[in-house]
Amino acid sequence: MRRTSIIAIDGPAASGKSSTAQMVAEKLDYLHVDSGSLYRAATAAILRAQPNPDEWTERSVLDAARGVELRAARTSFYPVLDNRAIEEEIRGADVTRNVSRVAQMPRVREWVNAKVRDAAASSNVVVDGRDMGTVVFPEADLKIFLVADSRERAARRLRQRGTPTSEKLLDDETLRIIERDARDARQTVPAADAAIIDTTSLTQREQVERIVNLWIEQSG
């Protein structure tokens, strides 16, 4: 019988899942699991092995990702590749440009989900990503689905990159967000019992407080 607690946070790209999940985990003294970092790690691995994305297959990606593992730190699990931390590499432009391609591969999704489940088997966790409350942890103790206006998500993404914002840049990024939503539509569906939180006009602190309060109320 599972003895750990799981809070699952889902939502579309740039809805604030990962940073909010990290802060919720810190508040509750849980460990954060960012499933997206595993897709990024697999993408970094295949880019090292085969720089041409048109040549990628599920098998080649999984072969390249054999050296990827999740390791626990003080506040979160983080991916390593061949026993080396790769945080800077997985946030690079090449990985960001190609990670969606990797995330569409069913066997890669199974690989990621298995690693996330393994992490949750030994620790109280706050997990974020796609399918978290529907496929990966349908039994999660609390399920959250974050949504936000596409233009607001685009503005957040630009701020995250430290990019000076103009109307043209914001329009372009909004279009990319909308296109990403369309690609990810099948994996971006709230669980029937998820609490849906619109973060468009919420600060990150307000998002975190709302989720922590829901957990406190539910835990009694």
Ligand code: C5P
Contents of the next structure:
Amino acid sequence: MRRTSIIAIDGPAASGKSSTAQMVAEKLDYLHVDSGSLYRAATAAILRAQPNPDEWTERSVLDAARGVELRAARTSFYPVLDNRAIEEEIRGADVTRNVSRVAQMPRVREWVNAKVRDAAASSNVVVDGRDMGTVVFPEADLKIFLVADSRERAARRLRQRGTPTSEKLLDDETLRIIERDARDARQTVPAADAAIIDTTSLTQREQVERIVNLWIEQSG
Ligand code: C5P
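Moving on from the form predicted on its own, kindly provide the form predicted together with the ligand as a structure.
Complete assembly follows, chain above in first position.
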């Protein structure tokens, strides 16, 4: 019998899942698990072993991903590759461009799901991704699905990067987000019992408050 609590936060690219999940976890004293970081770590691992994505197979990705582990820090789990933190590498453009290809591989999905379930077996967690509330934790205690307008998501991404921006950059980023949405569409579906929150005009703080309030209402 499971004794830990699970809050699952899903949604499309740049919907604010990970930063929101991290803040909810800190408020509740839970640990944050970002399932996307594992897909990204597997992609970073195979990019090191084979720079040409056309050569990748499910087998070669799984082999490369053998060096990936999920470690617990004070407020979150984070992936390491060959015992080294790889946060910067997994957020790079190369990984972002190729991660959806890796995420289409069924056995890679099983590999990620097993790691995320392991993490949740020993701690109260806020997990975020695409299919946490549907496939990985259909029994989650609270399910949230975040949505936001694609242009607003692109604007957030650019703000996050902190580099100067322009209409052209915003157009390009919006297009990249729409393309990634299309590639990830199959696994990005809200659970029937998820609360859907449109964050287009919400601040980060408001998103976090809504989720924490839902959790308090439900557990109270
Ligand atoms: O959330 P993030 O954008 O970091 O996820 C990176 C990629 O990992 C997504 O574009 C998607 O292809 C994949 N992913 C997934 N299922 C999840 C989490 C992420 O397919 N639960």
